[in-house]
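There is one chain below, alone, in structure tokens, taken in the form predicted on its own.
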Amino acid sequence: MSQIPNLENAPINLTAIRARAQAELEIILKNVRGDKCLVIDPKLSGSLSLLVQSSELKKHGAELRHLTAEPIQTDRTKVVYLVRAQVDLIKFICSHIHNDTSKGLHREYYLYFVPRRAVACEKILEEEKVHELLNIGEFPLYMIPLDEDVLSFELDLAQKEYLVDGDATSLWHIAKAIHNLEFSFGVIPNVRAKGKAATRVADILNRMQAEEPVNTSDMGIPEINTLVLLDREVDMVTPMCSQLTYEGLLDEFLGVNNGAVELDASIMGVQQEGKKIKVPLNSSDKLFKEIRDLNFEVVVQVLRQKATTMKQDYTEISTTSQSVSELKDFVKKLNSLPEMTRHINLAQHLSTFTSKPSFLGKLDMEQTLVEAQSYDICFDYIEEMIHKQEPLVNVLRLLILFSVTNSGLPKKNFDYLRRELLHSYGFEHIATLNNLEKAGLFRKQDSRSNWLTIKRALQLVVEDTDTTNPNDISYVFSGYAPLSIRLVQQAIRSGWRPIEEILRLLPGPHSEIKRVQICVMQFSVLIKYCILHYSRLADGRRSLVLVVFIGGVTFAEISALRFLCSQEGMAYDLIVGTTKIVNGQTLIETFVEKLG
């Protein structure tokens, strides 16, 4: 199965977006005639695997290499660099060119920035005296479809850059990606934003429309009705909790990267010592599409039931005479056997983690932290983790959850835990703790916590959650309803106004903007709008909402949004945009910075 997802069932034409990116990459490769060495920024190579097969790149005479500090080993005379605009990567390229020059090697060098060039990077090229040796261009890859309802802007450091470094470049990139969508699907008329970064993206988007307008009379009716922009900073509780959906747990324990997990072949029943295999995970796999968003407890039951049914069918086939059509039906079921085997192997492997007492104890503590009513128990648990020297990221994950639900820790407790962390894990981690403090994730308490008020008002903790036949999004965390998705529910249903008091208790400003008023539309466009609206209702299609998470989204949150879409009476289809798919660990790792 390909890692490139099938987008045929997407609510908007994502296939066209991907095809455009593929065509732009092909132009770059064709522009550099003949054999070439294509040197790709390692983080970009994962993104590109969702666009093109490596075999396609090789058809254009490209020999593939990953960009590292080490000189490129190739006999090709043309070298094409495909990199994000990051200073450390540009320094690697300068080093490569200097190394070739010192050896008397004469090559043609091409540098394509993704998605656009940066002044700081070009300055380094000039200082290193290699600017004149490079043919410089851009590969404007602002977003990639990860699946039929998920778009990624591939900006994994967006939250850290904005909150800690004060660098808003990624916000411009997000607005540009959305504005590019508008050129294909029309100006989005309703924009609702919550959080500092989110409201800023909304402002940049408006400015872009003023400076480079989408012609509304040419476009006709916008295909996307509403844009909801949500800052990760508004809800840091959700990513710090352990996800309990199937896809969420795969990410927690195995790490889902660019729609695939990489793991030992033996786990998948392939007996090859030390061999790693990639298992694609997207909606092209029908069984995965069916079970990805379920609570893991239910997934095990579903797989068991399917295996039992298949076994019974096999027994019937082998012991009784069957008609041709019955045999045909059985063969159809056999075609799904590879998918069944794949997910039984993955689920069995996940069970080795989820059945451990340490994991179950961690879930209990997360529940206690979300309840925010047993301060001393939580403090003692985290202190004990530090003294046992459990992995630092695991400790920080609970510590952030503790700090966020209490609006920080009293100075005495804050200073004590900070000191203990540095003593146990080393003073080189002081920069990480400073980053977390600057981002407001682990800090001193300066006001009374509002968490209990928020929790009650938005019904974030749901007693007796039915994970088998859920009637609420709280099933994704077995009792905790993600704050972010409660906000999205509200934004879609009735806008911000009914919950303005609660919004003021959460970080950052909020805004609600009407960008294209129906009253200023041309009469002919207005008629079209009415016809389209009623024809959509008639054929069962619904209005479309784009929900953008600035700073990352978890698979559990995506599952919760898909659950909302599946509910009777839901008037909207949802598509998710995100800077990156994250979990508690990968999000914290973006703030980790070791001194020395």
Second form
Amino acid sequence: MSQIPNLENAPINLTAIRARAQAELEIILKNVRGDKCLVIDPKLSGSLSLLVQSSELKKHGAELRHLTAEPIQTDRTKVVYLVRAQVDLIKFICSHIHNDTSKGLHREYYLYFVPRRAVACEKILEEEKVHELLNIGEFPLYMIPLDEDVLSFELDLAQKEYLVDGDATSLWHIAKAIHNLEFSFGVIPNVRAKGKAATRVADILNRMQAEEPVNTSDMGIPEINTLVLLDREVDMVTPMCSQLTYEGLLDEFLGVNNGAVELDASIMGVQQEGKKIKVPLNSSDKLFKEIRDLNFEVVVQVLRQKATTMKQDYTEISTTSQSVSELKDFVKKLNSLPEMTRHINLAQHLSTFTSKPSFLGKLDMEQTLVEAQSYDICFDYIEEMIHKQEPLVNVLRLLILFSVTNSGLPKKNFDYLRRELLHSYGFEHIATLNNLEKAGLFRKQDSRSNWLTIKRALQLVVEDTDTTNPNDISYVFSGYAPLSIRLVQQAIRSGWRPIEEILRLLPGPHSEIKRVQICVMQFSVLIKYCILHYSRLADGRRSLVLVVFIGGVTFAEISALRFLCSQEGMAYDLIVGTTKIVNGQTLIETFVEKLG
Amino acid sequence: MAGVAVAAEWQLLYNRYYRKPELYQMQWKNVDLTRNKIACAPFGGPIAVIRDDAKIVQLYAESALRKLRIFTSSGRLISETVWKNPGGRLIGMSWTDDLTLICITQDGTVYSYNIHAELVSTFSLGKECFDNSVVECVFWGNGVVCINEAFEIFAVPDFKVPKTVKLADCNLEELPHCIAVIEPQYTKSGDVEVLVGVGDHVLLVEEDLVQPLAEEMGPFQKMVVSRKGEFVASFTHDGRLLVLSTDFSEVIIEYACESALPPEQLAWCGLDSVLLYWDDMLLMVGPFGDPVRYIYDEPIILIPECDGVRILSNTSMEFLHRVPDSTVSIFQIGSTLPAALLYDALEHFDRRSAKADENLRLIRSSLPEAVEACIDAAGYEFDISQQRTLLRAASYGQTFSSHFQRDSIQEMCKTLRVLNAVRHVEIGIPLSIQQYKLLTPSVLINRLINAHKHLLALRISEYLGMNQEVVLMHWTCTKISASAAIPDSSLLEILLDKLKLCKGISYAAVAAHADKSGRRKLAAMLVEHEPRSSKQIPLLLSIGEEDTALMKATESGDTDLIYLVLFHIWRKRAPLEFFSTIQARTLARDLFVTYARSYKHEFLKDFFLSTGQLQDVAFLLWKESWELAKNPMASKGSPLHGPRIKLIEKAHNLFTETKEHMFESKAAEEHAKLLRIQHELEVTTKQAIFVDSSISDTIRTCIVLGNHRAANKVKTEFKVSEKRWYWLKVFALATIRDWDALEKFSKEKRPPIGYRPFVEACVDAGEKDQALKYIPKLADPRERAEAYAKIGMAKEAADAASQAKDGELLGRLKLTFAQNAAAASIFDTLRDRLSFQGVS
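Moving on from the form predicted on its own, kindly provide the form predicted together with the partner chain as a structure.
All chains and molecules follow, beginning with the one already shown.
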């Protein structure tokens, strides 16, 4: 199975989007004739693994290297850099070239910016006097399909950059990506946004339509009906909670990167000492598609049941005489064996984590924090974690949950915990604390907390959640319904109006825009629209909603959205766009900055 | 029959008819072709005329200064200018494909004029041409080949790139009889090939190769290559016309002329025949049959076109071309082909004669081809009424024919309307339909706008459904250049009125032109209307509207544009002014800070100081203190601790000054103190393990090293709480497995947070027995129960839980025990069930 997902079942033609990106990359590689050394920045290289196999790249005579501070070792005379437009990466390139020049090496350098050239980066190239030596180009990769219903803009630092540095580059990037989608699928008529960044993206998107309009009359019916833009800032509670779906847990404990987990070969039953293997995880794997969104408890049951039936079939086969067609059926089922084995291995590995008392204790504490009714217990728990010097990110995860649900902490407690943190983990973390404070994640209390009102109004805590046969999205956190998804639910069902009161209690403004006025449409187009609309309903295709999370989304939230889609009476298909797939840990890590 | 009159003007050359309708009566007065050097552009292009300085002519009532005059093909004056260029005689003059007039003088200077007789550029062919005068030039589409007095041959392959290439030396001793050129686009090498007629043969000269051809076939007095370079027509010294393939291997036509005197002009008429012109006779020679003779009593100039030759005389312009097959089929005398009958039918119909029906009946089955032929023939006509009649015939036939592509009449009407419009004597571009198709409508429109025929160009592009942007843009720019006297605001109105015709037109490009024409204010007003920020902002910068640019860039949300503006202002303004500009704009400021943080550290400090953000300066200093530590010098010993601490203290002071950053100030102070203590510890213990660890870690390390006094000192120095102290010390003792010390510590006094740390430390270290020392001391029976459970003592756990009278806890414990066992077994059984697998 490949790490590059199969996109045939996607509700819009994602294959074409990916094919375009692949073709563009190929052109770049062909443009630089002959043998070359292709230097890719490591994060981009991860993203590219969802686009092309590295063997494909090598076909074009490219030798692959990762971009680091170290000078590259190659005897090729042509060096092609493929990097995201980031200042630190550009500084590496400058030092490489200086290093070559000082050794008297003359090479041809090509620099391709992803997704586009950046003035700030080129300024550095100029100041370092290497601009003249480079042939500069662009690789306009604004998004990559992660799966048949998930698109990633691959902006892992988006939230930190916007909230802490005030750098809004990612917002333009997101708007551009959506606008590009509109060139393929038509102008999205309804846009609903919540959060400062989200409303800004909606603005920029509108400007782009004004500056470079997608021709509405040529396109006919837009394939995407509604765009919901949501800031991660609006709901920082959800990512701080431990995800309890199968895919979510895999990410929490093993780290899913670019649609694959990497783990010891021994876990997957391959006896090779110390070797790591990559296990791709996407919906090309039928079994995974079936179980990825289930609560982990249920996954164990499902796997057990499947194993049982298979055992039965096997006994039947070996004991009674079977017709050829029955044998064929059985062999067909056998084909799913590798998938079964793969997921049994993974699930078993996961359960070694989930059965630990410390994990259960943590879940307990998360529950208490979300309920937000026992301040002292929470405070003491976190204080003790600091004193025990538990891993910093784990502490921050609960601390952020604590601060967010309380609209910050009273000054005394805030200063106390900060001091204890600095004493325990070192003064270099003053920068991390500063970042968290700027981002509003761990801060001084300045008003009464609204969390209880929000929780009640949106029914975030659901008693008696049935994880086996769920009837609500709360199953993904065994009782907590993610705030973000509750908002999406509202946005799709009835727009913002009915919950405006609640929206005001959450950070950032909200907006709701209708973009194509029907009256502007020509009559004939209108007729076509109606006919198509009905025929679409008739042939079972449903309207499509694009939900974009600015600042990242967790697997559990995606699972909750897929659950919503599968509900009866739901008239929409959903497709998720995100700056990056995150979990509490990866999200916090973007804010951690050691001064040292 | 009307057809007879038409065909009467045709000449038969073997089996083909030729005709030469008059296109124009020349509108000019007193132009004598013999007195002048003339350059005519193909595709009905303009005619440049200048008095020939190689001839001795009598001056009438005119200035002695020569004038370069440019006419349309109909002889209307477009422009003129006085020729005052130095450089000796004018050797060559020709139009390029994009209608630039190239004039080459004796000293090798190349002057380029536009159609308005304005000098656009000059360059020199090089020193060799300067030293040894240029003698002859042969032009093609965009290039020239010339030979100088030293018999060296040079080429300019493309006038857009003013570069001269010297071709291979062919050791000539005298001026060649003739020179012809094969255009680069039709040669194998892609470079120009020159045919030079010397002695009794021809030399093929390339950049680095000379190759003799056609030995003993000559001498050739004149040569001319066909349009696509397939054939060469030549005139030999003994009066023969030879048409050869360009490699001279095959003779296609050989015709002996009456005169051995070489013709003044030799030209291809399409690909079918060759024209030779002597003083008063024009001879047309085809592959077979007798040639056709035309007599002229005035001088003429042959202008080769793709489908014929235009013949310019002092008074008229004619177009000699082969009569197309469709026209022949209609007008040939005695033709009974369907097309002729259809044409005839229309005449009868117009005369209300029943014969019309009879004709139609005769050709019913082949009606579509007859209609097609009429449409086609209409296309070749220059006479509008003739076009109309033919189209009417087609339309008449079409009504009786059901399977006909109805679009083609419409298409043809459209094309003809365009052609008639440009053929009009005022415009003077006599394009034939084939020339038009070869030239393409967009090039035609470009030619029109270059000749400042904007309205016609606009109408045509609108009529053909083409983008009008090109025309409007050119008009606007021309208008701006030509309207120096009109005030900005009224000119703006005039321009906007026209520009709004075209959606998506680039206002920025117009504004850029206004700026170049020195109308900065107009540019500013225009750029306001540009919707695309990426186009608008660079322009705003170039016209010095930095503040507007910054505002627009911020609005656009495109951070790259903001950076563009930022760097521009940064370069232009003094630091303090720059700081105050960006301080007012949050996004710009934040982006500047982000950039400077990673690349212009010191400058950033200046910025923060100037804006009074002392705390940010403090953070920068603090960060520097760690960078000092990273310096390899630091690891070697103490000297750098001093500067580090100084930096941190500076940061501390700055924090204090702001008054709002007491926490940071305190932290910096403590950090400095910690570094001092750690440094001392490293000196006393002689182990470099303290610096840059945290306070808690320092305490742990001290305890692990057994240095309890130091640990206590750190504790008091930093007012470490008893709670933290107990956790730290317990864990540290457990790390070195000093269980006795741990027990002693537990007995020092009643631990402020109970015995849980002791239990946890022992459990974590796997010391069940040690743990049992403390578990009973746990005050809360629940904690006790859980602790027992952790070390697997189910019974004790259950006892404790029941003591707590907590049913829920009891249940949970039971579950944990059950689950742990179960969880482990579940997967074991799963594996067993799949044990038949051969696959893994």
